[in-house]
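Let's start with one chain on its own, the form predicted alone, as structure tokens.
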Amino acid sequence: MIKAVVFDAYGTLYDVHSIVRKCEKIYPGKGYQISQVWRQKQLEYSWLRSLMDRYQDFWSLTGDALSYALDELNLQYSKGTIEDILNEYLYLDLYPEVVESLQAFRPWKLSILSNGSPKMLKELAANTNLDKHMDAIISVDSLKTYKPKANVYNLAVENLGVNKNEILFVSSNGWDVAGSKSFGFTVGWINRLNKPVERLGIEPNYIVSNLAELANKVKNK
């Protein structure tokens, strides 16, 4: 029986792509390849370091994300450049489903489970409002790794006081995905760009477009 529901933070109820606007300001007709190269970075950072023991920070390794993105175009830039763009990462759009789709799990108790930075995430669940409607903001920061790790997702059990097959994990990134799954929780894949199950040999429970989809889903079920 579900009793909380677990969010990923980028991509699933945030667009991190909405940076682009940013980066298009800055670099006119470059904000598109910066946000792509930005992004895939940003993962593969986080997935390094967690295998190499190299812990560093999500603000600090997103910021080195982006300087590599802005290197592999060949365009300028300066430490205040990169503090400009990143900062944007306080401040990034709620798909337009997500507020009332949150309303919609209730009584559940709701969480983010995130990558991300402590101070980051407050910054931004503050400045777009989505701190009223969360129980909980949970980072790795105190693992000092990153998910897929099974000792992440740990940590909504332990700040939820709920089993792990109590949880409704829900993301956007199919590694997340088939992490979740593969710690126990029930999961739920927002397929918003409608891609492939990821080849792990694990399938979520859900898989929907957006997370009014899956609210109507799970609790119709």
The other form holds:
Protein chains: 2
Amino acid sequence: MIKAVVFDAYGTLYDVHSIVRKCEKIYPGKGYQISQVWRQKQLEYSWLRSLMDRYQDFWSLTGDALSYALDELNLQYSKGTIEDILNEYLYLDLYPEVVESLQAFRPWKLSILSNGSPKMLKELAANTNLDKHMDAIISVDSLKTYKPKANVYNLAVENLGVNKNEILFVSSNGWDVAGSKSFGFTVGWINRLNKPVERLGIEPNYIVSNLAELANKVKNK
Amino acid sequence: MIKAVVFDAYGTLYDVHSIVRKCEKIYPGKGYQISQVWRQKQLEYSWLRSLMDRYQDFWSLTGDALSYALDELNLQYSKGTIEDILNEYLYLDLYPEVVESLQAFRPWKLSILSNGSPKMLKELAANTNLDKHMDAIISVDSLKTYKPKANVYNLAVENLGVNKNEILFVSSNGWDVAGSKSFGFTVGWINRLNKPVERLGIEPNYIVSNLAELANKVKNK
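Next up, can you give the form predicted together with a further copy of the same chain of this protein, since the form predicted alone came first?
The complete assembly is shown below, putting the previous chain first.
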């Protein structure tokens, strides 16, 4: 029944907290805290801008979230500092099991559906050689809104030419899991941080700790 | 030009963290942490459910956010524990300057516009005698969605019979400040926690540390 697998990018394939290294170089001892506030604000801004109909692309939004984080932590910065740190989003670390696990999901079509802007997704995938493994890299940008709006998930249906009940959607983000399941996908939650299921009235089909485990479970079902 | 003042309730007039006392009795040493996670999840769930078109009233949503918080902190609870703690939402503390400051906003019409369900707002206002000071208490519930959706703010316009540019909206929540300003209100941010302005592309008309200061600034303008 599954014909295509659609992956979230940030947090699922890529470790957004790999930017801690860069932050530590500039602000010793503060890298972890910056990363936590930055990621939280990045998500909040994507939700709030969607609700307010004030879309801004994910690159600028992520830069604004970083500025907020540095302000909140009372850290000094210039425009150059923001650009320098933000640039790390083009070189995030893949989680260690990703490349090998992707093979296990073949022969299904593989793609990414992400909040990232087309340019930042394209560069990140190229810099990490992930582009060679993907049949499509889909950005929300054409709709000028963000996950978990239903029309965003429908972009995968349109791009891949399969029905929504033929798509396995994979995310490590609990709210993305809820949104994609609510839309109608079969959903696997990569619960990398060992968190409770978000109480949003809907639960994933699979709960696993990494991609390899998911491939195994889905194939042996 | 101002004809009515519309207040957010939770965090602005009422201290949502006054529930720490109750939590401390049940989970000694954990009250602050519970309150932080609980509030964060409550906000996230309101945004996410609006984006997913899966409205649930604020009483149930707040209970779910509490369950999540206790799960995340690995604390044991029964259905009774949830009800017991949740009930504190009907007896939240008013911030100390509120009642006196409301007088300073007269003779303008005064009202509340809140995510809270009609029942929880009515009981909270009655239990704290705030109902005597308000011309209207408006809940988002009739629209089955939450702030910062624009149509929610329009409820105040409809209920009060004044134009949106004649309303001063008052909130301590940075995202609510952005949403209400984006809608078209004149906005005062009660920056109770001394945070940076949220980077959502829009800024409040007034930034103050409490309601008394706002009344003073607006009247002397």
